[in-house]
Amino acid sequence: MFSVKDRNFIVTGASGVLGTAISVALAKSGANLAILGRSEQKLKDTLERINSFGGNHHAFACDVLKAEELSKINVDILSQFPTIDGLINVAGGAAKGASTKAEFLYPDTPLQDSFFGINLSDFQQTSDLNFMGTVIPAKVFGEAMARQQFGNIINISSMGAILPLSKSPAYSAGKAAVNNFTQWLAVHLSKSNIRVNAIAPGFILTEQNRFLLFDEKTGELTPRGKRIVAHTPLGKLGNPDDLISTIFWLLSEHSSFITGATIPVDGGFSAYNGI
């Protein structure tokens, strides 16, 4: 029902955990991929994994915020793929200085631990990576879809776009912009047979955030991890593979009447207000 065999996709952020999981799932199901990421070594590792399934795959180490880089890569991709069936924008993240140390500003809270101590350069870098890191690939790689008059764009949003995450104003604002942009672009491209949707993952356990969610000595959830699980009706953390079925569904014709939507894959987190 949801075959991607012999279809051609571009995946940004493919050197990260989520991008790798998505790329491996697509390649395993017979898709051809152009994968992009910042870490050349991690990208090579992902390429080696997807090549093991056969198919026509290519890797490009790059910065998704540099349009000129992406334009050159686009030429290479179009020389390999006759059409571009879909773009999956996974690239994102947060710089350390873009977050606050304190959740609330009390009278005795040091100002440097609050919003007023945020590093504005890190704030802009984070908001740009999450928002413009979606806009620029959509503009560069989406043009081929406009010319061929079909295509599919999936943006990776976040729970932070729906409910701002404490201590993470730049990341949350950047992802909220992704949701709004997804709606706008879906309408703009609707007459060209191009659908645009987003997925908002809940709290996904990865190697990068494991130390924040689990105590390394006891293996038990940290206080933050316990708060997250307690606010997730299904009572557990997600894993990268939990996104895969939604990706395949949005890429298929079985979702042909869906565009401009942000689909939560969050264990019910966004539906629960804690009361």
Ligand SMILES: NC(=O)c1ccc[n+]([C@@H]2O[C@H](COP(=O)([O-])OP(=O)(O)OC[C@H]3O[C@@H](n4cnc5c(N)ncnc54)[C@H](O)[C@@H]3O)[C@@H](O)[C@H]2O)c1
Second form
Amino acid sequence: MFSVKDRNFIVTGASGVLGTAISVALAKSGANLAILGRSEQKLKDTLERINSFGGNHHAFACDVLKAEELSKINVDILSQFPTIDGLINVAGGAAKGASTKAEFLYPDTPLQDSFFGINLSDFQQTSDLNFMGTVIPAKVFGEAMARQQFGNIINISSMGAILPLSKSPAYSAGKAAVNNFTQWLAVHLSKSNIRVNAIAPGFILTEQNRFLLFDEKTGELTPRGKRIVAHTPLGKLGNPDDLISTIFWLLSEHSSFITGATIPVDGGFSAYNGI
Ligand SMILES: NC(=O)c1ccc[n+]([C@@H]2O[C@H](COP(=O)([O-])OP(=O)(O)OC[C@H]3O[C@@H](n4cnc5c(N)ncnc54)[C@H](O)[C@@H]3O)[C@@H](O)[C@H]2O)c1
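Mind pulling up the form predicted together with the named molecule next to the form predicted alone we just looked at?
The complete assembly is shown below, putting the previous chain first.
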């Protein structure tokens, strides 16, 4: 019912934790993939894993903010895949200097730790990565979908898009722009049989953030982990499979009446204000 067998997908950010998990799940189910990421070595590792399931897969190290690089890659992809069934924009993240050290600016908070100490170039890089890093691949790779008159674009957003994450203004604003752009593009492409949706994951436990959420020695939740779980009505953290099942659904005909939506996969986090 949710078959992706023999369909062709492009996944950006495929060398990262979630991008790898998504790519492996799609390849395991018989899809052909063009995977993009910044780290050549990590991409090679992902390519090796997905090749073990068979299929026709290709890896491209690139910067999603460079349209010219993507255009060249697009030519390669189109020489391999006669049609493009979907694009999954996973690339994203935050540069350290784009976050504030302090959550609140009290009279005695050093200004350096507040918004006024933020590094503007890191701020721009982070908002660009999340926003333009979605817009540019959609423009470059979406054109083939417009020509073939079908396709499916899924953008990975964040809870920060709905309510800004404390200390992370650039990331949150970049993801908010992703949600808005998802709606705009969905309407714009609605007469071309192309659906555009986003997924806003809540707190997904990955190997990368495990140390922030669980105490290595005791295995107990850290104070931050406890705060997150306490604010999540379902009382747990998410795992990559929670996202993957939503992606399969959005890629399938079972979501054929859904476009322009941002689906929270967050255990109820965004529905709960704690009062
Ligand atoms: N992990 C979570 O809990 C969580 C929650 C909400 C949203 N997200 C979003 O999910 C996505 C993946 O997150 P992750 O946890 O796997 O992060 P990650 O850091 O492991 O992966 C990020 C990926 O983006 C790629 N990337 C970064 N800048 C790039 C650039 N300029 N050009 C090309 N590729 C670039 C990296 O190479 C990497 O493959 C991100 O968009 C993130 O914002 C993650």
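If you superpose the two forms and keep the largest set of C-alpha atoms that fall within 1.5 Å, you have the rigid core. This structure is a prediction, so every number in the text was calculated from the model and none was measured. Positions refer to the first chain, counted from 1.
Once the rigid core is used as the reference frame, the Cα position of D45 differs between these two forms by less than 2 Å. Taking the rigid core as fixed, one finds a CA shift for E216 of 2 Å or more between these two forms.
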